[in-house]
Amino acid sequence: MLTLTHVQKSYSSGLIPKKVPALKDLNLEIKKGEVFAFLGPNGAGKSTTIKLILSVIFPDAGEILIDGVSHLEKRSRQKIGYLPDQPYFYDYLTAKEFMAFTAQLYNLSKSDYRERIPELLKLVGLDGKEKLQLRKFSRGMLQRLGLAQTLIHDPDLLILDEPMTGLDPMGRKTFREIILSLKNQGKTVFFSSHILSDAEVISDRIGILNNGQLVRQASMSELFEIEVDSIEIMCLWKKAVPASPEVSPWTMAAQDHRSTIFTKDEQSAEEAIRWILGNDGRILRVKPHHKTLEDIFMEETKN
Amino acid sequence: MKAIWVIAGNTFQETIRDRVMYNILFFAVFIIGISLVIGSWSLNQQVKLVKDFGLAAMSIFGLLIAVFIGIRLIYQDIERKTIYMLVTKPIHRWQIVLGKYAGLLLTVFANIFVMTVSLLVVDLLIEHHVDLGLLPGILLILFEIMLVVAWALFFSSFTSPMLSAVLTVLIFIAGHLSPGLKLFTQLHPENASNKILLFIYAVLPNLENFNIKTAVVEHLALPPLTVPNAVLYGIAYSGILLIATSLILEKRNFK
């Protein structure tokens, strides 16, 4: 759905023009139907990639294409619903006239849109606001209104810079089940965040971004299935709680007749139930652990 | 084409609630009104000077409104991030720019026609009858207006607000003094700069085209094709800038 092939893109700064790398030979293929989490560091060169693909900004070097077409054809935006990062809004409109005025670009007629504004609007909260001006909606309402802009047109591919910036808890949920109710409809997501507990609940796929270079791609259960963090090991014993090898790869707590065994791959779990059937003691639970995505994203970005 | 009727259309909802346009417009308005005041001091001079005051006012407030709202509608869209919400849809740049002119000129349209209702006004309370002859030209004001706006949306695309003023009302005086530069050469065959001051000649708007003021008010006879051939050239010279204004946009890397 979307493909970006050895993307480039510098920035000149100072007084004496500099050119700062922003992405380095970016390469990154969007399936048609996936939710893909695009993270990274503030400053990694997230909504750079962003603007690329809307054209907003032009690469240096490399190609972009939204289902076979070239960004740079505008008929391929006719495919794309976008949320930016911040509501840069005509604020003296309504609601309304705002989603008219988008349904309009994106060449709706009347009898398109008409009924589906105050569906969308109502989808997204902000049934009874048709008739406020956007001057007036709080940054959580301009966002709400921000996501009902980009499905005006039924768009195929959603890119969404931040969706989840300055919504309350009840709005990332709204979010979150609308998101994934247009994953169940076929539609492709492409959103950057911040929140890595969201990306975590409703991403196919991830990406991590730093420094303007993609460092880990990955699908969620591939990554979980990787990033094993340490297992943990209960078992009972018959008699006392043996004392464990004095080289042991693995740390024992141990209470009563029972023992919690902490190793920190699976070849030492594997090592420490040889050791503990070794010994006349019972396994009642074996449970690894996985890292969290923000601990992937510590570990990918602290350089 | 739809597009660039749906930006006008924003772009006039965006410049029709500009305060300082209204506060231009009546002080426009005021100014008219004033002539009546001012022309019963003059020795039988009363019509003349109430034309002539209403039509020097439709000039120049027609130009302060182009210039105050001309220059700051692209580089406000572009501050304001604004521009966002209309590349990112699938239509071409230089439709923006068509659309933003276009809105513009509604605004300007807007304006120049309250003027021309109190300026008809005026003109009735005075000679009891309504001079058609004086819409020429208001028709070439509102032809000069639209070359000015043009200038201003052009300056807009790559400078600041500040900028574009000085630089749009600079060229509207030397538009206005173009005419004397060809007649410097002819006067003087033999100067060496005559070269670069022809170019010059032909680079510059000839805004004199648009100034049949005096004609419009003596009810003098105007060689045929006056009005027509202004209107072409105002036509003309608008759509290269706004050509170069698109070109400008096209290539444009919005932060």
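Residue numbers count along the first chain shown, from 1. Every value quoted in this text rests on a predicted model; they were computed, and no experiment measured them. Compared with the form predicted alone:
Considering the chain as two rigid segments that shift between the two forms, G146 sits in a different segment from L15, judged by which superposition fits each C-alpha better.
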Second form
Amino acid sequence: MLTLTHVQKSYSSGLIPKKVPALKDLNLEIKKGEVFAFLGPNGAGKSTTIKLILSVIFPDAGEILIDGVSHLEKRSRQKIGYLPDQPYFYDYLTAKEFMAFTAQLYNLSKSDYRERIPELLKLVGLDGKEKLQLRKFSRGMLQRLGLAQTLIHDPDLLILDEPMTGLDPMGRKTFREIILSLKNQGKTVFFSSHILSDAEVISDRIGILNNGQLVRQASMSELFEIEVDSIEIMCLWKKAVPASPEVSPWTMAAQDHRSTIFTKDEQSAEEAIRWILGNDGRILRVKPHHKTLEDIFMEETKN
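Now show me the form predicted alone, since the one above was the form predicted in complex with the partner chain.
Shown next is a single chain and nothing more.
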């Protein structure tokens, strides 16, 4: 649905203009119908990437395709629904009036949007608020209204810039559920975020950007299959807990006739299991601990 190939962008900075790279040879491929989280610290180049996709600014080099069509062509941009990180609303319009105004910007006829507006407001949980002025909306309600207006022309690709920033836990949960419902409708969702726990829950794949370079791109299943942090073995002893060998590739916490052993890899876990069974111990549980998305993010962006 979205392809960026060898995309580069630099800005001029300083009294004596000097080129500062914002993106360095960025390659991305977003599949149709997936939720892709675009992650990175402040200044990594996420907003620059989004502006390039939207043709607000233009790349120094590289190619951007939207459903196989150049991002410079009008028909490709018609497939996009965009929610900026700080959307602007006209305070004295009602939700219905604001949605109608947005529909007219897309040249939709009144007959096209008359039925669509109530459907979208219901989708984002704002049914019953059609006649309420936006100055009376909470931050979470405005954010959901912003998402509704991105959908007014039924786009195939949604680009959401920090969509959950400033929302309370309930608002974030609601927003996550809406994004997953859009995915079930076949929409492609590309969003940037600093809230890694939300990205971990709803994303099919993630890309981590640091200093203008893509340092990691993987599916969530690939990340958590590969990134095993430790293996926990819980066991029960018939008698007192035996002392660990003087040199052992594990650590052990013991209490009464139970103990928990932590190892770093499968080989060490197998060695620990043999030691437990050889000392009349019984295995209660073997549980691998995977790194969280936050662990992986911190490793990839620490430099």
